[in-house]
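The chain below stands alone and is given as structure tokens, in the form predicted alone.
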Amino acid sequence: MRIPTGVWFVPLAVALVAAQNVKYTQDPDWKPPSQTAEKKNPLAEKPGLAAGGKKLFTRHCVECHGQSGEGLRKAADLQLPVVQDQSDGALYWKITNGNPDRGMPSFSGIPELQRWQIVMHLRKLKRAEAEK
């Protein structure tokens, strides 16, 4: 007996939505120094480099944040305004330093420009969400 193609889609979609961390709340103590938060992305004028950020995101971040940044388990939903409204400098600082109290590792071992590429990719997640 063959199962119709659409039958598996509904349970899969429900499972994916259930895994999304829409209840994410930001750690109020996890704030970058103001000087760091004001830092501008040195790659901002090179949008083509965001593709490299996607590859880095896939390699280092998808396990916890999901392919679309939806935030699996306890990880931040990177599509939420509470994340997207932060400056590039703040996101860069958070990627660099991590937050061990919430399970976010430091990615200071990734070269600086590659961390900025990840920030560029995070901005694409915002646009992808807005288009839905």
The other form holds:
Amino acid sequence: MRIPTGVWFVPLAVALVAAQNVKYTQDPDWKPPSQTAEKKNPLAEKPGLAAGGKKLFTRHCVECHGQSGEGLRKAADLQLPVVQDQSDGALYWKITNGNPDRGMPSFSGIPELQRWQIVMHLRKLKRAEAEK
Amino acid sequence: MSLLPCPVPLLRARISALMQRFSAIVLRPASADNLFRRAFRAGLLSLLLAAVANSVAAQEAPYFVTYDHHMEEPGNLEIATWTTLGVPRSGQKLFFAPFSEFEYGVTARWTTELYLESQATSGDSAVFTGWRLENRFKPLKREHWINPILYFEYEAINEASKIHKEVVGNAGISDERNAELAATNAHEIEAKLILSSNLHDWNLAGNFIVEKNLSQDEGFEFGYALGVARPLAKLASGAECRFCRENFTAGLELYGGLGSTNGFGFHETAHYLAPVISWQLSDNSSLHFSPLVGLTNVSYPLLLRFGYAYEIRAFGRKVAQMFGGKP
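Please give the corresponding structure for the form predicted together with the partner chain, as opposed to the form predicted alone shown earlier.
Below: every chain and molecule of the assembly, starting with the one above.
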């Protein structure tokens, strides 16, 4: 019996949903200072630079957060509103400082503008989720 | 229709031939006289292999001696091979001192490293010069204006060691043979206070070093290392590229000895000024190069350093999985 091609997508979709770390809860102590959280992304007017952010995300973040930011193991699901509702400045601060006690390293070694590029790509993850 | 041969088998045959050549060079029994030629060839082949490696990263600082405050990412293992090549003054012998480094991120605030080192001198012999185990701890949780890191190292080395991983105390250039030098073992402990700051895209780092040889009664030795580095590009391009500026970081190091408890200061101490450059070959591998210029008459006049680092992502998790750990 030939199984319709579309059927294979069902377990794949189930696996992807199951892989999502929807149980992620934020560390209440991991909050940026209010001044930092209000910082605007200096690259906001240059959306084309998000492509570079995707490359950096693949290089530095995918190992723990997954290709679509779904969050593997203990890492945050970056598609969740609890992450996406944060300001650009807050995300930038979190990339810069990390949260070492919860396993997230600091990425302050990445040049400043490149960290903002990663923030731009994180916003694309939100869009990908909304389109679904 | 293309008249060219199918590229895949051709590539496979070329890689196979390359690997055989690499094995022949590296695994043949070594004598010191032709070790340099082999090392040079092995270096060239490593470069070639690195250049064809899959583009798959690390926040690699270009420094060879100075430490900054960036730790290895938790669960990652970085395997690196570094080489110091000593270009002598007249009457001195050329030496080649390679060492291997295994750096593992235990947690986001604790990195541990194992070093295995050796040395070969022209017209003399090749010897294993010992091992070192170091640990770095990040006491503060967040990024600050100045970020301190605490460093502790145990060294089981012998007097033939010439890797110049750091420079401490009062230096002298020995002309003893390797066999004599290797017979004198040293158990040393070393501590460093690492202070590092990221100022926009610049990294500024300073290390104060204290070392004690437990095998001899020679007091505490002191040293310093200073570094400044900056990536050549501020933005990342969207395309995968190997030669674009964003993959290069350049800097300058200055390091040397500061005497010992028997006489603190610059008298009879070696100091080096070293431009450094690193090239991120792929997401998880990088090449490093640095020529060192000796600044005092007890320094080597010129040393050349080369390094290649490869990072295995989520190494800890992969090992845990082998023993039934959760994926």
